[in-house]
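A single chain, nothing else alongside it, follows as structure tokens in the form predicted on its own.
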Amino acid sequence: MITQFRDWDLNRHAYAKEWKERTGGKVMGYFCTYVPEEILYAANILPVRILGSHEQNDVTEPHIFGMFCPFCRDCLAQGLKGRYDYLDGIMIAQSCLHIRQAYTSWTKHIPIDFQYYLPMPNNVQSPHATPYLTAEYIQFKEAVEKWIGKEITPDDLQRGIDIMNENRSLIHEIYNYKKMDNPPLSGEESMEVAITQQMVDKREHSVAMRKLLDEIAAGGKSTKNTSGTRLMILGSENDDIPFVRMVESVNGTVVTDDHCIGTRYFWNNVEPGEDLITSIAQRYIDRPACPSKDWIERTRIPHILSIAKEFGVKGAIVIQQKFCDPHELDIPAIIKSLNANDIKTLFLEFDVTVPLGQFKIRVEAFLEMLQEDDLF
């Protein structure tokens, strides 16, 4: 059922220098999701983010620091590798030191026509984050505006909202069929289809999605097991599949996550409002923080428990990418509540390559535990 998702996640690169063939439109590179798609529809440009091969490279030392989390050294890696050549612009909405490293080494190392720094308040609990973002949301807007030589106007801006809010509600609606008994989707699946919502136009990805959903209402299938313990995957960013097949594999079943590549990307949608550009910087303060921007309230928390409780999760799978400061100081409460909650947790660091040996024995074992639990 997911053969389409598989091959866009497999040839990403190509499908997006066919895209630009085929549409003669530009393509923007991004590092971190708080960056407003919206803003880049509404101006026929395709959003591409900027993701790790997951191997090994020798080409970054020079460039960043190697005590830097391993999935910024990736992405910069593939840049300097010529991975995403074919790319007309890049930029980011401010993150985590990291990989705001990874995006000014690009931009000092990589030639490329268009960049955009665009600043993002780490403090979205306050009152002033929604203004603060807005304003910098219409200089995003004119920046671009300026590069391809067009005006943005409100009917882009609402064909832009519309494009993004309806790709969001039609993954909701993949994911929702996860809170089953036996899932239709594994994880692993369900996986290729939200990375690859991150690199396909979207207009054709929500087509897929829609043939999806008929295929599974009219009774499809998954041809992996999916009746194994529920689990749930969250932490820092985690697009690794051999992980996820590894995981189900051993019987374990993941029907949901927290995490940058699902469901914190697609959560909410934007709410109509009398200002549309409003209404796009509201969306991105609301939707569930990153662990950077979750204070002075810590909002995590309850929202992770929440889809625990929603999926029927019996176990968790806390991944922390190797020297990630914000998750590393987010994981030790985030487990305290788990296991104040009945929902055991297995804590794995993950570096460029995953030790799938060494962390399958890890996994095989904490299922075991789970399973014993059931019993008693």
Given for the second form:
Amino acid sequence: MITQFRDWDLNRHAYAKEWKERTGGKVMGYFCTYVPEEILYAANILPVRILGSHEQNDVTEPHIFGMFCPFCRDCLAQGLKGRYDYLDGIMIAQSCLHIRQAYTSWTKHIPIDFQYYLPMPNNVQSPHATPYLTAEYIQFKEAVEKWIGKEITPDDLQRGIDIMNENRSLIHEIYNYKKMDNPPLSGEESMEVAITQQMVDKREHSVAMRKLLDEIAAGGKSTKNTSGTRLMILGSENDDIPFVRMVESVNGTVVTDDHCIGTRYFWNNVEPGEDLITSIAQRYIDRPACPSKDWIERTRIPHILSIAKEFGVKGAIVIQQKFCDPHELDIPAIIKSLNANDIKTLFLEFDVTVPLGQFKIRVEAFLEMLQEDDLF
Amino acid sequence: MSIPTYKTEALKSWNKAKEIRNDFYKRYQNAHENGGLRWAGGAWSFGAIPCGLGRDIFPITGEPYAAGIAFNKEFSLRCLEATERKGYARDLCAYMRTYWGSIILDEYLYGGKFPKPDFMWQDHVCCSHSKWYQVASELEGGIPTYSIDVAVGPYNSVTESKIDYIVAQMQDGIEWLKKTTGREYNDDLLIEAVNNECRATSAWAEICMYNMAKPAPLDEKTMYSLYVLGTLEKHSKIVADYYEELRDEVKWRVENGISATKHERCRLISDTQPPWGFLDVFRYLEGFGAVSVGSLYTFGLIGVWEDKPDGTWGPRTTPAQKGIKIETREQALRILADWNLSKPEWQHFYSPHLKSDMMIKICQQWQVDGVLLHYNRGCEGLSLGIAENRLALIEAGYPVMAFEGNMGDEREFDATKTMSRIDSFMETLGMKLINQ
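Okay, that is the form predicted on its own; can I get the form predicted together with the partner chain now?
Full complex below, order starting with the chain above.
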């Protein structure tokens, strides 16, 4: 059922190159999911999130001090190795300091036609964040218009919003199926759907999701075992499909997540308002927060608990990219809250390459513990 | 090669600086005795704003407090380990972990229990800033906390909407302060504090300018003890007055050829906070006749600068020097926001290339022979982009020695290896220990 998504994931660069050739459009590489893709779709630009390749890193040491997270170094490595050589532009929406370095080194060492640093506010709990972000979006829109040599009209913006909203709504439908006992998709499979949201033209992706939903509605079901212990994964950026596959191979079933590849990315839609740019800004202010923006109130904890309850989660695997300060600052409080709500946790520290053998032993022990709970 | 020898003498105002620092921590500790209030926040927080609540409002700033602990290795280790036992990662900001440890242990560096603040007042440009006080508040059982996001991009791209965003948060903050403390707010006190802050931070830049002289009147190890006053209370009259007094003394030292070190034959700059428990590194350098004349960190963490018409870097002209009289709250807040946004150490949060440009400018203007880059595992904010700074400095022709360490966690600093690296670096610069 998910062959198309897996194919896109494995051949992401070939897809983007083919898309460019087919459409004649520009491709924008972006760091961090706070980038307002609505504006890019309005400009007929394909947004592609820069992700790593999970290989040993041998090119970024001169550029990023080793105490910064492996993900940001892995992302920069892809640029330095020329794997994103088809990009026309590169941008970032301000989030954590780590990923920012991948962007700033990229702009210096990899020639590119267009670059943009979007100062996404951190105080998303302030009532002043939306008007400020709206002003930043207007400036960004103007920069894009200058670059593409064409005005982005209100109709274009509405189209961008519709494309994004439709795609988010469809993946919600897919995730809804994961609330069922023995869901029709495994965690690995739904991750394939989620990850490809960030690299494939949303219009094509939505067509594929609709087809998938039709298949599920017609009784289609994963060939994988999905009756394992219901788990949630949460924490730092995580696109490690082999890890999820390993977890599910030992009788765990990942039913939901709080990751920026996953629910944090698609959770909320742009709600219609008087001004389209303001509506887009409001969407990014209201979305489930990255820990770097989750202050002074902790909004992540009630959100995570609510998802865990909604999806019938038994245990949570808390993932942290090594050196990821924002998540390190949240993890103790999140673990405490999950445990207080009878959701046991397993903490794992990730690097670009994951020691699957060692993690498998820990995951098995964790699942055994959860299964004993069922017994007694 | 003959070795230059210069007159040296201790700073006349040295004891006064120590006194101001000690008083600061005592005033915070004893604030409640006379009905005053305590607040806690970062060294970069807009400390001028709580001043409007009265003259009996006393802050403690987290970074210099933790740096002080780092110098006390026994207490430092206990603080770090207390935080780790609570489940916090070892690679988080060392100041933050140390500060939390002092709360967890309920021990104040200056004796007694950790004095609980009445409120927390922070700003946010680094990922850890607001989260620091979010956790501190939780550890202290829920202290009211307010934080202002200042991460609106570099000063060269400031727009009215960016200032509006910061000022609106400040205005809300004043209402929050009134509600939290139950006090009235006095705009005159705010205006006075803003003028003091501009005066103090510009005067510090002026002091740093005198270090362009050969021989340098101050060495960086001494500067650490002086710039710190700005990290405590940059908005206070005491600090602004002291910096003007110090400026006059440093000027006098230049005019009279008083050097920071006996022999100066090689001028260096460093970068980021030093490993506070190992400042003897700087004394070791002196043995070679090498003096660190400052850094972007000592110059620009608190000092506020501007580009002068001739392209050089100099102290930013204060509103008072421009003949601007601050008359309203809104005007004071806008000036405060704009002033702080131009702080050199805030620029690299958006691009290491801006920092490289400033460092190269310092190298040129202060006639620097080499750069010591502290790859500081204790501070993600100031180590941000440091590897790109290294590449840019080398490209600009400046010899660079990088060493890894941690400003506040001595477990991550290898003193012997660093000294040995200094030996090699000095050799590449053609320097030998003078007493050999």
